[in-house]
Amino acid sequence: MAKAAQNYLVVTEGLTKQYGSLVAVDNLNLKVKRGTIFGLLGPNGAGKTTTILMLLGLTEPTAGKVRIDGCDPAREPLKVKSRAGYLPDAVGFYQDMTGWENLRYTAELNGLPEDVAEDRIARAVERVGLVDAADRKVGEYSRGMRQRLGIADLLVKDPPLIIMDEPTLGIDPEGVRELLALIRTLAREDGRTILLSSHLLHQVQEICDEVGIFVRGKMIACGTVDDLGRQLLQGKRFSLEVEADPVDERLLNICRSQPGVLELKQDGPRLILLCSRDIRPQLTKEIVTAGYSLQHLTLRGYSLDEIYRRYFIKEEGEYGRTATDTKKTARH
């Protein structure tokens, strides 16, 4: 695991958590690359929060291993605490203290010198857009403001890994947009690794580099949205939408001549290509090299919603068959 930790900030091997006969997390093998945003996606009760608690060392695994930046949460809790910040779905602050006072208290708990603490607090408050509210009592904050204060709290501690559990739950649409933009900057500009748990597919697709789909304690699929779509389409026909300028006979011939193209249809400025495989990389290169302005190229019908639905149905089907087989075996 030491070698893997050089490229990955979070690594688990065979991670399992049982509560009596209930298997909350089942043999989880997870790797999260440094500086990326990884989404744990699944319904309530799928095992996402239990996974997070094991990563943070707040509950011990029944079996398997966890490493956070090379450290074992169960045996090196202080090292993990310095490397990982946690934003739960409901952030707790002292209601009768101001935002600034709450952050100062966090700095004191983490042993930061006063000058370092004040500088970090000032920068964190500005970063999350709470400059005008920092001197107000937290009891007056909206849920969205509390979440932003929670991120400021993490920035004061300055960890390389930030773990978020349903960070946008109960926030208005504008607040969600601002929070997602902030999460993106934490990874893109700061180089932090973000691990977030959510059941809101469109938000996960908007900001995550990779996704792990959880069902009944198992991670049944993992990868980029494109990777997951390709896995589902293996052995099936691909339908691509292409828009380029100008649309002329030469462009049509370029599209038709690509290996794997079975049929081409034109719908106004949009071309629909039925293919035996995903030809986006080669087609993009051909169109751009030929001097066309490529405006749109996408795989039709495979948003994260569709991917999740198909994987979920597939897993539920497998679960149903397994349960049926078990009952048959028991009868015999």
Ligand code: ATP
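All values reported here derive from a predicted model rather than from experimental measurement. Numbering follows the first chain given and starts at 1. If you superpose the two forms and keep the largest set of C-alpha atoms that fall within 1.5 Å, you have the rigid core. Compared with the form predicted in complex with the ligand:
Once both forms are fitted on their rigid core, the CA atom of residue 209 lies less than 2 Å apart between the two forms. The rigid-core alignment places the CA of residue 287 2 Å or more apart between the two forms. A displacement of 2 angstroms or greater separates the C-alpha positions of residue 269 between the two forms, with the rigid core held in common.
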Second form
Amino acid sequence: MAKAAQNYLVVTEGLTKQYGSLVAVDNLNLKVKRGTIFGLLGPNGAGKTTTILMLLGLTEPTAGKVRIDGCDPAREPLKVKSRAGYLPDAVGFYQDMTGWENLRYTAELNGLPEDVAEDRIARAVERVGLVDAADRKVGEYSRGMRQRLGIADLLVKDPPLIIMDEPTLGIDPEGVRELLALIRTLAREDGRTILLSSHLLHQVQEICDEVGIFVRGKMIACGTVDDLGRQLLQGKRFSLEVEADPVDERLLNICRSQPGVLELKQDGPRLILLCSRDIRPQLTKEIVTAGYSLQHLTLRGYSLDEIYRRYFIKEEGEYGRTATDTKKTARH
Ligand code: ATP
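For comparison with the form predicted alone, please write out the form predicted in complex with the ligand.
The complete assembly is shown below, putting the previous chain first.
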């Protein structure tokens, strides 16, 4: 555990939480590398929030271990509190105080000297784009503004680890885009470690270095989005979509003649190649070398949505659920 803690900021071993006979989190072994963004993915009731609460020491595990930067949340709550900032799905602020006053209150609670506090607050509101709104009462803020103020609140505390529960829930698409860009900078520019839970797969795919897929308390798969796709597609046939210009007989022959290509179909300007393996690197090289302009080359069914859906279907037998039930459970 000590060695792992050097590379990984968050480590759990056999982490389990039972509520009576319900196993909300089942034997979770999680490792989150320092400076990366990790997404906990799963539908309602999968155990994401319970996991987060155990990481933060806000609920006690039934079994297993948690270490945050080598500290045990149950035995060293203050150390964990100084290392881990939490953005819940609904952030609580004083509604009749301004954004700035709320942040000042946080700074006071955290014992920051006034000059340090004012400087951090100024930088935080600027970074989250709330300079103009900082003197308005939080009661007038939109949900997206509250989330950004929540991040400013974390920046005032300045923890190396930030844990976010459904950070983008209920925010309009433009706000989501901005929020995700901001979350990305917290890892890429500041070197912070981010753990977030989400059911919004496209978004997670966009910003997470690694994801863990949760179904009924179990993490059934974990890795980069590419890893998950490879694991899932192992032994299966691959379908590649290719768009290159111009589409002529020579291009079709180049595609057909690649080792691993079993079949070629044309769908308007798009070529669909059924392959026995992933031939993207060799195909890209061949097409470009032959002087074509390659506009699109993608492995079909490689999006996180597809991976997520397929993992659920794969688990169906084990859990005795139907794909329809799973779909109903997932929030959209
Ligand atoms: P959501 O996105 O809906 O919050 P989740 O993946 O975060 O889902 P959890 O909130 O961790 O899931 O819930 C996991 C399971 O544990 C659910 O079946 C839930 O009903 C149950 N559960 C959570 N908290 C408690 C509690 N305090 N007492 C009893 N059961 C609970």
